[in-house]
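There is one chain below, alone, in structure tokens, taken in the form predicted alone.
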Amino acid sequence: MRIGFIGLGQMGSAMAANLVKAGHQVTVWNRSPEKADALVAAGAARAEWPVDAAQGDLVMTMLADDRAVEGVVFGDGGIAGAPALHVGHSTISVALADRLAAESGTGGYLSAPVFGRPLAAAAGKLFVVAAGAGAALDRCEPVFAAIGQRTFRIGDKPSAANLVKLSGNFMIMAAVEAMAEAMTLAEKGGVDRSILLEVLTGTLFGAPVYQTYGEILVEDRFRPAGFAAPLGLKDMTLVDAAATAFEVPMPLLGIVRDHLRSVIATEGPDVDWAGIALAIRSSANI
């Protein structure tokens, strides 16, 4: 199949470099040229403009936030109107998303943000959660295939599974916001924190969630980023969005962002969401 990648970060460049694997032909672009070098070099080609890469048969995008997006799509030399199917990875806003599935042209719009961090991008164990039309959720099985260990379809109405992705990600914060509070007590009374950590997992807490962050947590592996603090930020911030324009009270959405808030103002940029287990720390004097 020929598809256009656009958004070269550490989930994108893994997930275009599996399609590559696959067999699919390449076209990839990145605001910053010299991060499709590599894919390049395994075989895809480049495009000097985000529109010359969604010429064939779909092209999908994997970029940081909705102005990327809107940039990506209609700016210069954007995407919109061109013939390929626009999929969308990207964590965006439920509007945004309803706005690209008004205006996506002849090519069409589907969502499809994904669950994983950068070393499950690069294994093709992605989790999909697609949305749009079924011919066109047909068409992107072999190359969900590709990227993903499993596709969930949400339905035909693309922002649905950007709302699905949002709750996703403010559950993973609820519940490393839940282990660092939990941590932070039992290593002020005495108990280290990888024995709570193997208590919890070896009974009721053994979910995904609980052992990668928990392990996170426990080995205060927090640089390099497997997902920066300010795009967890973000992704609260459209969270809150959404909760507004639902009506939807969320008061632990609130505790969430302040601590993300605090570790971004202390840590800085760079450092990985869970560290908001710093700010808890820093609050109960560790």
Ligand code: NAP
Second form
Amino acid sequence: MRIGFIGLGQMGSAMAANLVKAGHQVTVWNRSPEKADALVAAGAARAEWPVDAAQGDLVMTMLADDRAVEGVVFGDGGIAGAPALHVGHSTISVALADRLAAESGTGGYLSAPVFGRPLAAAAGKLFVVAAGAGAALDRCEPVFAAIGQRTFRIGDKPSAANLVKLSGNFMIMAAVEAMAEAMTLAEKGGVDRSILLEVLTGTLFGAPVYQTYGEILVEDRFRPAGFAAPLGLKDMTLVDAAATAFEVPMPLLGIVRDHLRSVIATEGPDVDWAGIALAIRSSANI
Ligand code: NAP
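Compare with the form predicted alone: the form predicted in complex with this ligand:
Expanding to the full complex; the earlier chain stays at the top.
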């Protein structure tokens, strides 16, 4: 297929590389052009403007936030009105996904946010949560297979996929918060964090989220960030906007959001979002 890929950050560069490997004809665009060099060397074409990457079958976007997506779609040289089907993988607000669906023009719009960190993206092992018109989702199946291990189809309203993604990211943060509080308690009481994790994941908490983030907490692997705390804070703010729109109280959300603010203030913006453990430990004077 002729695919455009816009946004070559940690996630996008790995996803686009897998599309090239799978034999698709890929055209890439990134705000900082040098990030496209490795992909161009691997066989991708370079677009001068976002719209130049949206002339084929699909154009996939994997950008930081709402502002970045709005710029690439509706700004100068943007993809609004281009013939390609727009497949949005970024974690963005429900409101922006609704706008993209309403103003997608002839090409159409699907939301397909993903679960999985950059290592999973590089291995083609993301989980894709896709929503939009059934025929458009059918056309994307081979592409989703190249970037992910499983695709969940969750209906014909694109923004539903964004709501699932935001709910999932809230639960990851809530799991990290609970684990970091328990590890802080254990550590201050003289039990090694790694022992606590071994017992928990070997008994009732064997889920991937506890295994992946538990290791990060045990080894203090907060830099380089796989998912930077400011992006995590962006997501919790999007959860808050959805909670306000749907009138759903989420008291736990306020706690994890403040811990993200705290760790960004003390550690800087390059810390991983699991670094909320540092804020929890410091409040216990560890
Ligand atoms: P990243 O490495 O920070 O990359 C962000 C990308 O967005 C870069 O290509 C950046 O371009 C571009 N960008 C930022 N602001 C822009 C603007 N105003 N105009 C145009 N382009 C702009 O982030 P990432 O980790 O790949 O995450 C990308 C998306 O995936 C985010 O929505 C994130 O929430 C989501 N996500 C991340 C993970 C993860 O574990 N990392 C997992 C699942 C989903 P430059 O290169 O020019 O800065």
